[in-house]
Structures are given as C-alpha cells and as structure tokens.
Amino acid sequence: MSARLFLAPEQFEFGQARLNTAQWHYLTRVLRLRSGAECIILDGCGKIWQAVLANEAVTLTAELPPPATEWTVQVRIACAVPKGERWEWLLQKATELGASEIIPLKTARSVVLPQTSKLERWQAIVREAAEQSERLVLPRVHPPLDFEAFLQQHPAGLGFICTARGERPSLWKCLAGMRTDAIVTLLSGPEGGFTPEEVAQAQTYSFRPVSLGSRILRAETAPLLALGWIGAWLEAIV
C-alpha cells in the first residue's frame, strides 16, 4: 500500500509539491522509501494524486479518481475538552469516524481549559489519523472558543446539543428526513454536562436538545457515539 500524505496548498507548484523536513524524514527514514518510489498525495480539499518521490519533493504523475470515503453530510463537532490524553484520543477517533471540523469548547463546567498554543499539535494528530483512515478531506481543528462565542460565530444549520437528562428525543430519531447534503453541528459537553442555562442559550440559537441513550457517557464518548449514529444512518439510506 502506498504511503499517503496531506500537503498544504502552498506546497504545490507546477506539477510538483515540495516536502517539508518532517515529511521528507517520514518518507525516507521511517518508511525507508528511495528516490523514485510511488506515494499518494492529497491536498486536503478533495483532490488526490499518484506521485513519485525525488529530491525532497514529489512529482505528481496522475490525478486519481476520489474514493468514496467522505460523507455527503458535513458534521462539525464542538465539544468540551476532557482530561489528560483523552482529548487527543477524541481528535483521532473523530477524524476516523468522519468529522469535518472539530472545535474545542470552554464551558461553565469545563475542567480543562484548552490552549491555542496546542492547536498545531492537535492538527498534526488529525492529519495522521486522516492519512491512516484514508480520508480524502482533512478535518480542520479550530482554536478554542468560549461557549457563548461559539454560538455567536457558528450558525447551527442543523444543530443538536447532546444532553444526558430530561425529556428530549433521541438523536437517531431526529436524523430521519435529514438531507444528505446537510451541514450538522453537534454540541457535546464536559463530564458534568452542560448547565441548564447553556442548554437554554443554545436553543435560542436553534440547537435542539437530543439524547444519546439512557446511559451517562464520558465527555470523549458522547461525540463519538453521535458521529457513529450519523455514519450508520448514512450507510442505511445509501
């Protein structure tokens, strides 16, 4: 299986793409590829090429038909950051499951306050997960936002806020009739959940409270289950 790399738009030029030091090291030292070896290059926006390695660059030899690895529905998840390494695990798994955007939130009950200084590392984790899972489009990790700032800056479209208690419909049932080209935004809270005030505030921005089942889920589990349900729904209707 050929090595796969996502490259930034500025790396492409006249049928070639210049590799940075880390990418060159990965191909030649980690994978032990030699000059002339073939690899797969992606631009993160939906295009994919067969390429040949040469002199700290790759020559794009043929544009390939895109594989059907991306959903027609775009799913943006905005979630509180769990403790320790669980956030990085969430980033990896959300990428594998199909998220198109990931936004770390600072909520009233957040234990961890995410730092913008870690954004580059988070995007690198997403990039590696996208390459491993053969994603065609590279998900974007946004800078951290306060809950209210997120609501003001990111219109809900088709928006759901995942809550653990209270009378609310199942997310699965709410997917019935969803357009296959919809843009979905999922809000998922910290270990203690969203406050009643946050839920009410989200509703004023057209987010609908939904349930993910009868059990209380960890902060890193809830958004992944929601993504899994959306993926299963899309598979079921195709």
Second form
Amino acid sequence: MSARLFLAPEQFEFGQARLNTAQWHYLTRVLRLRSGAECIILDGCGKIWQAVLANEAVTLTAELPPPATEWTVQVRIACAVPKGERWEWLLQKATELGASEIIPLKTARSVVLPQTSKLERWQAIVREAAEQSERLVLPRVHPPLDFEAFLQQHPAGLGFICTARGERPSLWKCLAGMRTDAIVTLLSGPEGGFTPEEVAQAQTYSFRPVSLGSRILRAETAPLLALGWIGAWLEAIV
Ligand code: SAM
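Alternate state requested, the form predicted in complex with S-adenosylmethionine (SAM) (shown: the form predicted on its own):
What follows is the whole complex; the chain from before opens it.
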C-alpha cells in the first residue's frame, strides 16, 4: 500500500508539490522511503495523483481515477466537545466514518470550552485519519462556535438535533426518503445534554429532534452512531 498525503493548495506548483519538513520527515524517516519511491498525493478536494518522491518534493506522475470512498450525502456534525481525550478520538472516528465537516460547539451545559488555538492540532488529527482511511476529500474542522451563532451561520438544510430523552422520532426513520445528494447537519450535545431552550431554538431553525435509540449515549458516541446509521442507510440504497 502506497503512502498517501493530503497537501495544501499552496504546496502544488507545475506538476510538482513541495513537502514541508514534517511531511518529508514522515516519508523518509518514519516510512523510510527513498528518492524515487512512489506515493499518493491528494489535494483534499477530490483530486488524487500517483507521485514519485524527489528531494523535499514529489513529482506528480499521473492523475488517478478518484476512489469511491466519499458518500454522495454530505454530513456536517456540530457537537459539544466532550472532556479529556474523547474529543480528539471523536474527530478521528468521525473522519473514518465519513463526516464532511466538524464544528465544535459551545453550548449552555458545555463543560469543555473549545479553544480556537487547538484548531491546527484538530485539523492535523483529521488529516491523519483521512489518510489512514483513504478518504478522497479532507473533512474541514471549523473554529468553535456558540450554539446560537452556529444556528445563525449554518442553515440546516436537512438538520437534526439529537436529544437523549423525550418523544421524538428515530433518526433512522427520518432518513427514509432522504435525497442521496442531501447535505445533512447533525447537532449533538454535551455530557449534561442540550437545554430545553436550545432544543426549542434549534427547532426554529428547522432542526428536528431525533432519537438514536433507547439508551443514553455518551457525548462522543452519539454523533458516531448517527454517522454509522447514515452510512448504513446509504449502503442499503445506493
Ligand atoms: N445528561 C443527559 C440526560 O441525562 O438526558 C444526556 C446527555 S448525553 C450523555 C450527550 C448527548 O448525546 C445528548 O445531548 C444528545 O445529543 C446525544 N444523545 C445521547 N443519547 C442519545 C439518544 N439515545 N438519542 C439521541 N441523542 C442522544
């Protein structure tokens, strides 16, 4: 299996791409590739090339047909950040499962207030997970947003707010009839849950409260299960 790297737009120039120190170190020291070794380069937006390692750069030798690793549906997950290492674990797993965008939220009951200064680290975790899981498109991690600012800035399209209790339909049932090119936004809450006011506010922005089953899931489990259900639905119908 060839090494694969997502590179930033400014790294590409005339059939070549420059590598930064970390990428060069990864290919030559961690993977022990030598000049002339083959690797796969991606631009994170849907283009993929066969490439050959040269001095602190790669030469793009052929554009490759894109692999079918992306869903036709785009899924944006906006979640309260759980405590400890669980947020970074969530970033990694959501990338593997197929999320297209991840938005860290500050909610009324958030215990962890996500810091914009961590954005580069979070995006690096997502990039590594996307390389490992052979994603074609690199998911974007957004700067943290307050719950209300998120609602104002991100129209739902097809939007769901996962709520742990109460009378609400199953997300699975709500997926029936969804367009295969839909843009779905999933809101998922903190350890203490969303407040009733937040749920009501989300509803005014067209988010539908949904259930993920009868058990109370941890803050990092709920968005991953929702992604899994969307993946299962797509597997069954596409
Ligand atoms: N402390 C809350 C309570 O007891 O009602 C539970 C919060 S839960 C640990 C964290 C978040 O995961 C919730 O805000 C919700 O977004 C999501 N969640 C957990 N279980 C869920 C379920 N069965 N259905 C839908 N969402 C769920």
